[in-house]
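Below, in structure tokens: the form predicted alone, a single chain.
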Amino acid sequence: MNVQFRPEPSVSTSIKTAIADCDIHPARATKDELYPLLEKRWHSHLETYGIQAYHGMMEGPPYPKAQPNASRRDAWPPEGGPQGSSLSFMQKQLLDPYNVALGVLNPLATGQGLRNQDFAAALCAAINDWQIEKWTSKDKRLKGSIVVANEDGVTAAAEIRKRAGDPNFVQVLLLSRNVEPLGQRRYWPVYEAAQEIGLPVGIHAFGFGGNPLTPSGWPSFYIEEMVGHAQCQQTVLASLVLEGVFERFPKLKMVMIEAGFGWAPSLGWRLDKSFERLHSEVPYLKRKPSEYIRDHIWWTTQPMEDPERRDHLFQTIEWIGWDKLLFATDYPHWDFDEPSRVLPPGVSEANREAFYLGNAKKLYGVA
């Protein structure tokens, strides 16, 4: 796990054509970096009471990470601060050498998953302003994600509508672990607002919903948490489909972020099989569950499965559709996917272009 990375790619591994990176994680350089964007009442609140998440831990991740901040050891900015906190170093290490034409920011340390909903809303709004101030206004290749207080649907919808038409943002961002599965009606105002302003909803692995990380309880190891992201996303996707979210919001588009995609066909098959005999329980569904998945879901590639047989990967992608894959590196995290080493031989030029750039530009409406 103690992998060392080169700060910059060699010429032989660099990408010459432009790419989109649909999962970049920006970080704050200091704990008080958001203070200028927060009302003063929240300064003292944060210093006095701290951040109280639905999870029982007072702070920090539930498991020690494989690397500091779950990030590459070569990603520390030379000017100081945690990995992912320096725009200039991100440009030098990621955007420029890999020819990133579109980079989608997915902040993870936000107000999502906090018990105090007013504080959560204030933090999320500040994070959105911070994305503009520190990142997207200074590098036009970067686009932000609207983070919202996900457990307060009405307030979250208001934040989404406030950002309507802002070219700095290309999606709404939720996390996969919440108080309830994301198909539940408490989250529907988020989907209604996203559909209204024409932005997809990204669902990123992780979150602080207060529940164990697996359906059977708390696992022992970090590797179980990592594998569990795919299991959690399956629960999320089944909930979205079976609760009728895509029937209620037929123009809604969603992106499954950082949970792989190799499990998509088997989930679709299992849902369809059960649906044959249990359709009467969900009569509002007009189509097979797999059809909603294929029509409404896009997938970021990192961490991309690597089966022993190449044809198994291609068969999985054919089921999903080459037009539904979005390349991602997960920078600056330790399991970073190097662009030139992701796709195996045998991919057509048209699919390769769509995979690396075309699909993202079309989904996010970026010229």
Given for the second form:
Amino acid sequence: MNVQFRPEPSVSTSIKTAIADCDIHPARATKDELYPLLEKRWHSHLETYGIQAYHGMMEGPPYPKAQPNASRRDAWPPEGGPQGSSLSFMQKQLLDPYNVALGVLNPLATGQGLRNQDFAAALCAAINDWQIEKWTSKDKRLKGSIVVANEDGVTAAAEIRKRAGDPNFVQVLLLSRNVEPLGQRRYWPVYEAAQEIGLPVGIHAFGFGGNPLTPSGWPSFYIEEMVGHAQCQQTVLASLVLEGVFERFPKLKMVMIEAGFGWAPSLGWRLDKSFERLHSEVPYLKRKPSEYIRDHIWWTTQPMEDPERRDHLFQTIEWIGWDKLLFATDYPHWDFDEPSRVLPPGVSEANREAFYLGNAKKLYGVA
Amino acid sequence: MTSPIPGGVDCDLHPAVPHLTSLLPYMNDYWRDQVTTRGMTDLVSQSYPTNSPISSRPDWRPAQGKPGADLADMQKQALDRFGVRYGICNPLYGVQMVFSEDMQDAFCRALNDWLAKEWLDKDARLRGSIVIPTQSVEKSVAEIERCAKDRRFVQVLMLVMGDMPLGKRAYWPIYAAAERLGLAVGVHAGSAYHNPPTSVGWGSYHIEDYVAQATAFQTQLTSLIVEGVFARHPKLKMVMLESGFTWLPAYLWRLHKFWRGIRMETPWVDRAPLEIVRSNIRFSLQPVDAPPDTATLNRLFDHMQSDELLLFSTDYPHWQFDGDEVLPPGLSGDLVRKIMIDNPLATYGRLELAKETTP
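Please supply the coordinates for the form predicted together with its partner chain, as a counterpart to the form predicted alone shown previously.
And the full complex, kicking off with our chain again.
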């Protein structure tokens, strides 16, 4: 968020060592950029009916963003197109100056969250091809995320298996807001397929699933949507643990993306305390809820937790584990975290290396 | 273990309505007739199924009937045992689940009158919360004004999961009435089930609902703060009841960060969220959703950066602790006094007022 206060683009030179950026958002330069990768019938479907998500807007988000496309004002590519749509400008603005050795692409405007499941599946498959064609085949630092028709587990699993062994992809991507909590069985085919092909499942904050954004209905403001992603992610994670997803899929790894991590210890304690009282309701859980979280969950760092006192940050990270954090910038979005300013002084060299690069390389299996 | 000190204020006690028919004497002919003719059932909410382990400590569970339904039990198990000077009654009877605002209003009035007659009249230590029919703000304000004449009512009570986010301007007349009459506004765990209990819909299990209460409190704090409730009503005190509190520091880091980034959207929020919480928001002690080791707890209290936020509560008869371990281990004597006495007295201005008038 530092960019907000420093509108002039400036690039720190203090990060000389390589880093991983585990949350980069690639965009399409033009509306019809996907057409060559998409069956003809969907071209006219798109022109006629548009994108119908689980909210009412035919264009744009229901809560207007703080800036156009929620992006940095200095991130418009010189050749035109929206922020994040130009590989050469992304290289110039992000990958080269920050020495990004591994950049994980998380496309957001895909087929995920659409009401029409056939259209969702077609768009997701096209986006996966597009990630290879436009990004990962052109810059080896970049790796893709397999996006899937999230409400149709069977079709989603087929798309995942289709990409098995493809080195262009390092994870399966879901959004946090779906029609039901992600621990529900309709989503289990996704986890089964991901475990089978050995990729982690990333759950990126955002999306719309048709449910009000709070258990008391719809709030008024964009800031409530943004802060609320942390609450949404907590209920998603609680659902995954309590439904027994990690008992059923013991090798599954998951990444909580852009939803914060400061709340993780408290959620674990609350789950454990409630589990002490109510374990008879979920007898298939063999361990304390916090243990599943400790073993199966990784966390991207942006937007970085930012307490007044840095010892509070370090204590929180110790509760979670230095081996579980994955640095991310969220490029090109407005709340970009600049690598050199994220971690306060006082961190050991080993933890710093794990935070910026080592954990990501290990999790995503990239040398 | 930290020992309680005498003269404290228990800010979260739950007297149980034995059955909907127990409220019949407090309804008019029309509503009595509606309840009986239509064969209406008891209003027990899924938030607290009667036999769920969280709904009652095993050794507090009566041989028959609902936990918390008997005053003598409450006196013996909570009021006398922890030596309190005042105990605030927060009835959790499921009147909020009703969809008709007229019916909700009738049931709330009956519930409040029942509380005054069957509990407050029978033990001078007890104080009450006014349960309001939130589907109608007009009727809510009328009920607040009606009940506030009885000085033993110290708080307005709402559920954390209701019809709309609590900061919405439509609710502001409720807050204006509370501020004017010196009442705190308590927000208690539980849902009216008019919306799914999470922002991604319905989970499968009771334990999910209970864990989700904490996230509901977080979204409500955001709503109350960013809508500007406390800019308009600076003297209003709101109390999060059975909310847990270990989530507060990290929650505030995030809210503060986004407020800094996009406060142009809500320019009337004239103070940092952390400052607003310190001056206007309080939390009941139980449940202490932290591991029971002193070192972690002390770190958490340090992260909260204030010793004025917590108010003593047993959450009677809910099962939050065993034996006499109502206070977490390792609290200093000074903090115990603040939590048990100073903070509640500073929050509930009407606690002491009630002595001056006979109801």
